[in-house]
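For reference, the chain that follows is the form predicted on its own, supplied as structure tokens.
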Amino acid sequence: MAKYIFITGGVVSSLGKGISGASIGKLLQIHGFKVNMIKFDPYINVDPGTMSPYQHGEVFVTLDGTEADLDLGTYERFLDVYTNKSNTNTAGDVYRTVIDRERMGYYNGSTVQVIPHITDEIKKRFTVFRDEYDVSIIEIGGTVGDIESLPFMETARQFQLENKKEDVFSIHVTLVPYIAGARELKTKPTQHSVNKLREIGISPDMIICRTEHILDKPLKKKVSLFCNVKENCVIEALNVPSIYFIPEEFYKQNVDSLIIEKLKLNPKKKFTEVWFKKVRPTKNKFCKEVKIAIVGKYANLKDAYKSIDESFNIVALELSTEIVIHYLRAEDGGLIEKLKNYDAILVPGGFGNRGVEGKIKAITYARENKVPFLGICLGMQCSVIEASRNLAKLKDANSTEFDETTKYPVVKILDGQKNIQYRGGTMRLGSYKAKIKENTLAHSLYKTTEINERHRHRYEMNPKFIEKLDKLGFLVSAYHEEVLPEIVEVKDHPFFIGVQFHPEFASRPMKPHPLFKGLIDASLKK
């Protein structure tokens, strides 16, 4: 019988519901259970694909091409599973499904309502993995009390009622703020949040308290009493140096044992602490330092490049190296002078022409000064423009994304992408194969001639200019179906590589992506 864990949040957003759920999932995996996670976001957008990173951080792309919330990247990295469209749901997508059915006469003339039609559709999505996994962890986005979250909360209430007590476990993540003037931790926000949840009809089995200070026994007892949960189910969630330490912190508080007991699960294998040891560096392990400059549009918004950050964190553990990441605004003055302080440069993906010329200048600096460089998606396209202008002397070479009338369209839109009506979900999305040429930097990194990587873009390098650039040492080292350039690199450079795909989505703890590892390796040698 499948088991379900619901995770809700209160007081404020961004408390780490996804990380908490993924950490619990990892503990259950170590006990031998098959675990997957499902995200339910309350916004009306069908997916985050058309949302600004300032609104929602990075857009994570699944293998099947679904544009999803960045929490799915957390799920994949912690649980080492591959997510798909069934792992991500929004209010917009749920309502669209129900409305489409109504338009097709599916409801036989019934009045379509939130209850039961919307809630029944959400229930279907709760149970989508019941035949494949032992435990489904369901994260409901937003904060309890938000009007947008109510249909999902109501469905969770119904689901608890309709299933056995031992099949459903409810976790509420809250904030216990520290008031510096009073030198006190305050539990009142948690009390109010849990009361609001209970008004909806959900009584949590466990409360995870985000806090900057240790919760002492009297404070835990107070939360237990006022929130009607057992004292040992009041869990302290302190800030830690790495999110990958959180499963061990939860393990120390018996989170996994409490859940296993309530859900009447029988562990399938002996618990070992191998994962904890591998992700936690030993004392003085970081004996080397590498400084990375990420030149992008969203320098003030770390979540816009969440998976890139995590890819470097994973490499740091693998190579026993402290990687210091600084985000530089591509449109800022004095960019080149700033770049002189860094060991490597990365230009990430993005859309629109803001900051493009700054990115191109950064790439010129990396190429001419033999600084290790990695360009991702738009970063690769900018490297093509840079090489065309400065190596091939094609003055004003550009992408048609930025200049539709350019004389040298070295990057252009796909024919099938012209005159699209909807922006969402209309790019080259998801996993595509690429064939790598032997005796190239790409081949030495991947150690194979065939790869599968995830894409999210609409423009491509124009094959018309490949031969001219190749003669100048700017090579295409991988193609999709022998037509579309996937990887470019520069001869006689310690590490200069651009990729049309997003390698950051494939990074895993203990499985660093070869491109990120290669960049840091080259920086250390430099």
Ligand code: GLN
The other form holds:
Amino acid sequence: MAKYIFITGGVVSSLGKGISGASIGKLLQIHGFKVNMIKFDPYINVDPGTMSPYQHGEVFVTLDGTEADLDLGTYERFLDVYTNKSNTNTAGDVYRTVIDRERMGYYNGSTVQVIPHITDEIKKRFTVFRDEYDVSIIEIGGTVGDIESLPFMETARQFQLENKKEDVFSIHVTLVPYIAGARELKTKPTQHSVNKLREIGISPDMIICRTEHILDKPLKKKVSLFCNVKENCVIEALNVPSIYFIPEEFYKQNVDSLIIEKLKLNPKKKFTEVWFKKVRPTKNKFCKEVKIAIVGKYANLKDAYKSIDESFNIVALELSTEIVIHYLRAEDGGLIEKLKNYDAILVPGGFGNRGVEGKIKAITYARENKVPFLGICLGMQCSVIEASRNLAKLKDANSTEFDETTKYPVVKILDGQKNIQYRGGTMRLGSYKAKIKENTLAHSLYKTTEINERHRHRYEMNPKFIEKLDKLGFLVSAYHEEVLPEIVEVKDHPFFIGVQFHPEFASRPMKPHPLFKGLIDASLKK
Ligand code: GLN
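Now that you have shown the form predicted on its own, what about the form predicted together with glutamine?
Full complex below, order starting with the chain above.
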């Protein structure tokens, strides 16, 4: 029998519902259960693919090419699963499905309404993994009280009513703020938030309190009393140095046992603490520090490059190295001067020409000074522009994304992308195979000739210029179907790699991605 855990949030957004849910999922996995997670976002965008990273952070790409909320990255990294289209839902997508059906005459004359038509569609999506997984963890985005998330909350209420008590567990994640003046933690926002949830008809089984200070017993008692949850189900979620410590923190508070008890689950494996140990870095006083500069557009918004950040965290754990990441805005002055303080440079993906010239300058600096460099997607395309201008002396070479009439279109739009009517969901998306040439840096890193990596772009390196650049030591070391350049590298450089795909989506704890690991290895050797 499939079980369902609902995660809602209150007081403020960004409390880490995804991380809390994924941590619980991890604990249940260690008990031997098959766990999957589903995200429901209340916005009207059909998917986050057309949204600026300023609004919702990075767009995560699944193997099947779905442009998804960044929480799916958290699910993949914690649970070591592959998500797909069914793991991500938005209000826009739900409404579109129902409206398309209405247009096709499916509803046969009835008035189409939020209840039951929209809620029935949501319910269907709650249960997509029913037959394959023991537990589905359902995360409802936004905070309780938002107008947009109401249909999802209402569906969760109906779902509770229609299913057995032992099949549904409800968790509310809230904030218990510390008021410095009074030197006190305050539970009132949590009380209000839970009241709001109960108004909708959902009574949480557990409350996870995000807090900067320890919740003492009287405080837990207060939350318990006012919010109608058992005292041992008031869970403290303190800030921790790494998100991968959270499963252990929850385990210490019996979060897994409390859920297992209410859901009447029978653990399938003896619980071991091996995973906890693996994600705890071994303390090494003499461990080296590597400083990485990420030269991009969204310097002030860490979530915009979430998977890149996590990829480095995972390598840091693996190599017991301290990796310090600084985000430098490509368009700011004094960039090259600043870069001199770093051991390696990464230029990430991006769209539009803001900062492109700065990125190209950073790449010239990395190439000429033999600074380890990784270019991802737009970063790779910029490295092609850089080599064309400065090695091949093709003056003003460019991508047609930034200069449509350039004399040397060394990066051009992919065939099939020219007459796109809809911007959403139409890029080259998802996993594609590539073949790596032997005796290349890429081959020495991947140690295989066949790879599968995730894409999200409309432009590619123009094959017309491959030969010219190859002769100058800038080579293509991997192709898709022998035509599309997938990896470029510079000969006689300790580490200079550009990839048309996004390796950051494939990193997992204990399974660092070879390109990120390679970049750090090269920086350590410097
Ligand atoms: N703007 C470039 C393209 O569409 C790169 C995209 C990216 O970096 N994800 O091809």
